[in-house]
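In structure tokens, the next block holds one chain alone, the form predicted alone.
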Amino acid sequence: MDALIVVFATGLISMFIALAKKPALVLGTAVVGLLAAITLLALQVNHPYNLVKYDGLEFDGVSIYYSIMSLVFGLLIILGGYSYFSRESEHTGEYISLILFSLVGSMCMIGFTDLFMFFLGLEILSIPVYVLAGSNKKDLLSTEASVKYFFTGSFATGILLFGVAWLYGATGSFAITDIANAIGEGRASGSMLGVGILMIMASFLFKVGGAPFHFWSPDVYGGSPNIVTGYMAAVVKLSGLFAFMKLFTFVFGEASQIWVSALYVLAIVTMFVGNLSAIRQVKFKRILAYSSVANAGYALLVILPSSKDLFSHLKALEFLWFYMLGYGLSIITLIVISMTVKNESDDLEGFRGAGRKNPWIGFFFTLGLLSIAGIPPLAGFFGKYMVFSHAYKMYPELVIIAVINSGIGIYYYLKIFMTFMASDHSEETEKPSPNFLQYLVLAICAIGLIAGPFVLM
């Protein structure tokens, strides 16, 4: 709690200093404000204390670690996306603070205790990713993005309600300890409890993109800013996941019944949609919107029970850490390195060559692309294994499935990796040029890339 009332104050403390128009002031307020607070969690993990306490909110155990991968994710998208920022140095406080905003609500997804803060987070979160996708004025398409986005987020919040209201009805609570045990005990049971967890599911399936409520993805992730991109596709993936996670695994696990089927078929579904439908697009970062499909199946592998044993829901999120670390570090070292290519069009033949003209961009790209692929040894491999082998004892054919989908997978990352390192480059593509900022941001990434897993296992 202590943690997030810092994240909280800097957003405000961020607003009022981009009065001034210095944006370098803000961008040091956000990183000694985002600094601090991963020290406070970092300093709880093995003793946790809160100097403010609120019972909707709990932050011990997994959910520091959780914590700790957003804000830091949170802290390296600043880094990264600071020349963007900073264009406008009117605005630069307002963006660098919306996202201090969201990420509150991020934490609040990853710390809530009923069903009430879960909600709260969720907007808080999501409210201004709407305002950054379109943070790009003159671009029509970003104006797009965010009303495609605002519109879609606002009827998934609908569903998600409207689940709420009949979990509500039929357990009597909003408190998740207090629901869990109302499924466990059998006082909450029959087609009230069902319709609620179903509709809550749908919701969680568009909050990370999850098929068939995926259609938002591409439009959104293509027409957003590249760093917006980035941060959609590693902090509020990684708060919904984890929040269904936490809900489907130690809530709803007694009531598996009425969901595990059909995840088992969307999961299905949403790895051959995301790997199908990137084949064939040429937009860098619709590829990167359909891959992030993909990985959301993949993910939702450690979400179906592989036991009623509490130490394995443990080792489950765990699994699920890892591959969130290894999947949010490779797709921030693509999407830095995308804005360093001057690409308006965002066609992959304009990213034709780069890596030739600049071999450290190449180096960190391949990097980042191996990961995501799941290629050992680095981290995205490490993910990948982990989910897939908790997976496996219970659902062996689910693997095979998922191992086939990342097959395909691999195809057209080589294609992108092919383009992009190609030796016949255009003489149109400019040679990337990335700032001291971008840079520090491409190895943090490529040290947890390559050395992570090791350290942290």
Contents of the next structure:
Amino acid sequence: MDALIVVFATGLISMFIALAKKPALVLGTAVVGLLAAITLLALQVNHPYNLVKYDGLEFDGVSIYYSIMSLVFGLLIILGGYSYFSRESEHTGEYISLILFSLVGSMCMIGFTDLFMFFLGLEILSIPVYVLAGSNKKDLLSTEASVKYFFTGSFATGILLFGVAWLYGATGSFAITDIANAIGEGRASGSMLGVGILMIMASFLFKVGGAPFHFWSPDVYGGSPNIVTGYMAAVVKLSGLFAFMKLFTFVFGEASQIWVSALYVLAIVTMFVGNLSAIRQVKFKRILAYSSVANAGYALLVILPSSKDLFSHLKALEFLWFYMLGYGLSIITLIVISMTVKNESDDLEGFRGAGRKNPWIGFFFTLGLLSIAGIPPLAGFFGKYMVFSHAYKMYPELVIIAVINSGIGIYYYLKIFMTFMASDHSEETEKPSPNFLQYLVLAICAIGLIAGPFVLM
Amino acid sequence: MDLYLIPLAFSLLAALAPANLVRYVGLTGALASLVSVGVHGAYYMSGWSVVLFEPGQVTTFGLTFKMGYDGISLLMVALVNVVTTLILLSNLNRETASLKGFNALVMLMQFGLIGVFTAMDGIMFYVFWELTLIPIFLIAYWYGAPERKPALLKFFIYTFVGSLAMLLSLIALGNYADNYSYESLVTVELSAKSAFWIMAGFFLAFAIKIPLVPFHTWQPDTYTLSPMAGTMLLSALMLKMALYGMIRWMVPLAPEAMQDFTPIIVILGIIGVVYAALIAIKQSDIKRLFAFASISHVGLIAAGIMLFDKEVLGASLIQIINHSLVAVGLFLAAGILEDRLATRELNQMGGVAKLAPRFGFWFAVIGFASVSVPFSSGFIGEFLLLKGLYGYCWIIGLIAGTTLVFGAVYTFRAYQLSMFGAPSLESFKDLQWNEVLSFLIISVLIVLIGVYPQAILDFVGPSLDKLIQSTQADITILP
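So the form predicted alone is up there; where is the form predicted together with the partner chain?
Everything in the complex follows now, all chains and molecules, and the chain you saw is the first one.
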């Protein structure tokens, strides 16, 4: 039995167990299944040579670490979003099993050794999210988000396949080791390879929300139900960035002259677009959407190859892991808190003083927001810091730009913070009242944000 | 470890304690912490470098978590504890002191400050440096004056951007070193160009926090609109982080760039001394007046530090302590006036000395300390600083010397307008026991240091020697 199969089976079981019309049962199944899968993965960490291999899938040490993070984020999302999922008890099973299936896709995207499996993983990851984005059926914005995400997402997938086809033409293989060898030995070169790589890069930038392919993200993030936004920001982005890095630094690394300058420019554009657009937003989730664009821009800094040696690449993978840990935990904290405040319009003003009405929520919110803004000693800072110091060796000017962007970013994070923690004019805001599960999720995130970097580093 | 754990534990305790006990929890925490520093001080032998925490393993990107102190650090830690105790003591009878959040945040701030002064790793220094920003921001935001929001936004962004510049410098420096521990960062040899930019990053962070003149625009508003305790924390402790940072980090890490930066910082500091003093003279808002006075005083200290000479550094440390104590006293006086007269306008005050003779007396004592009369700690500190600057360049020394004159003008103008003249009120509640005690402790300390400054100079002397040696060794290696 293996973690991937466990997650898939859990998805199936929780879909059918929903026939009993008992949401708690579905939740229990999902939690037990995910915990089992995480345990299985954690046991494999101790045996780095005991690879779990299938055709086209291979879970080595790094992939296992990323898979664990993906599953933990999925678990936190399911727990934190339970109040939303169980609103309509007949659909609870569907929502939760969709998330579980999507996690299967995320693991495929993390462990792929074959572009075909990578494509499958991407689709398994994305299709449930298209559905979930529209799960708030009576809300027009949610439907719009779903349709928009579906159309643009399919288009990006089309571009990806196009790129893969060119790549196949250039290298004669789908397997990433063969592709890497072909590029390394110089058998594949020229325009076919170049077109293939750039097409794949475009579709990746779309998935992680990098400029200029980010236009879907504010509408989709803003329209989707809060918890789905959280899932997109945490898990989808994590899988996308990891696959991006795996493919580009390890497989296309030898052909870096083709794509480095493009990614270099796009990283700068992504950071500025994200941060500058976020400044004028008034809706909470739209700010988060643009902030996630900006964060994708920071993450692109580690994907740019710092040197040729493998050790540095592995270090970069570790740094990206920490970066996503900080980002994911912060965004889950913020999203779960935004669910506990009654604020249908999602205007930032609707959150005024919420953190003062319930000091615990204020405390968790402070941690989440400061972490995402990159203020020490929280996980978000260490992630950002590792990324910056890694990129500095090769691209000091890019790090200077990133630091300037962090400075711009602090403006809107501070605006959210001051609104949320304001002590006056907040009569209309209701006291946030999370349920037990949400408190649990927030507490886990808080522990992760405070202690995570120190324990894991 | 007790240095960190006591404030942290009391911060948690204050957040959870019942409302009627909260104010004593905070004060007990500060006293307990003070005692623990006293124990450290009693065992400390001059010249030691004590390691408090060192896990021994280095993370993949070079963080060592090393914490420790030498004489300079221990002196600053002691200052933090004394001043925090004074702040909590002087606030004891106020409404803010009964709030859980307030006490917890002050203790958290104390934790962060102790961390800043004992960090022996570049990244840990940055971590604690930023950690102090959150509590002070929340104190000012939650308990400050009604129109505080734009000022605080400016304050936060200003200081955060400065800190980012420092982070960039640390990243750049770490790139040349094995890891981020203080020892390996100090031994890095830099080319003149990279040293210049690295020092520029540190300089921006510290110049904003101190603040030196072109970077000072956040300061008067923030000081004025923060609650009394917030202003005290900002002026008495927070800006000392930057001065300490100059002594411990900026100059020793990139001494190669010193000859470029010394004239800049000295001139900016001196401009600050005169400019801020002139503005202070014309202020009608008492807190704003003291805020500009603070810029004026710290400009002199910053200029002195850049000379990096043992005598002047010792004087800077004395002046740092003096300024902290005086700032607490002055802002306490301003806070008392604001609290009981419900205004900060000097024009609307007057005659308080007649109504409240005790307050009149203690305010005068602090006022004299502020203008550095002989036998106060300010006298010896300013005298040595001015002497050093005069040796550096006589014109600069001469201009800096005007601080003594201007200082007397604005301090006594504030005193005269608020204390003498026709009373504006029927009655004025005189000082309460905790306020008297605060003034008394401040005055005793100021006089003690003023009479016997050698105690401090001996305490930090060997550590200063080491520090100066490390910078000189670094310079001579490079052509």
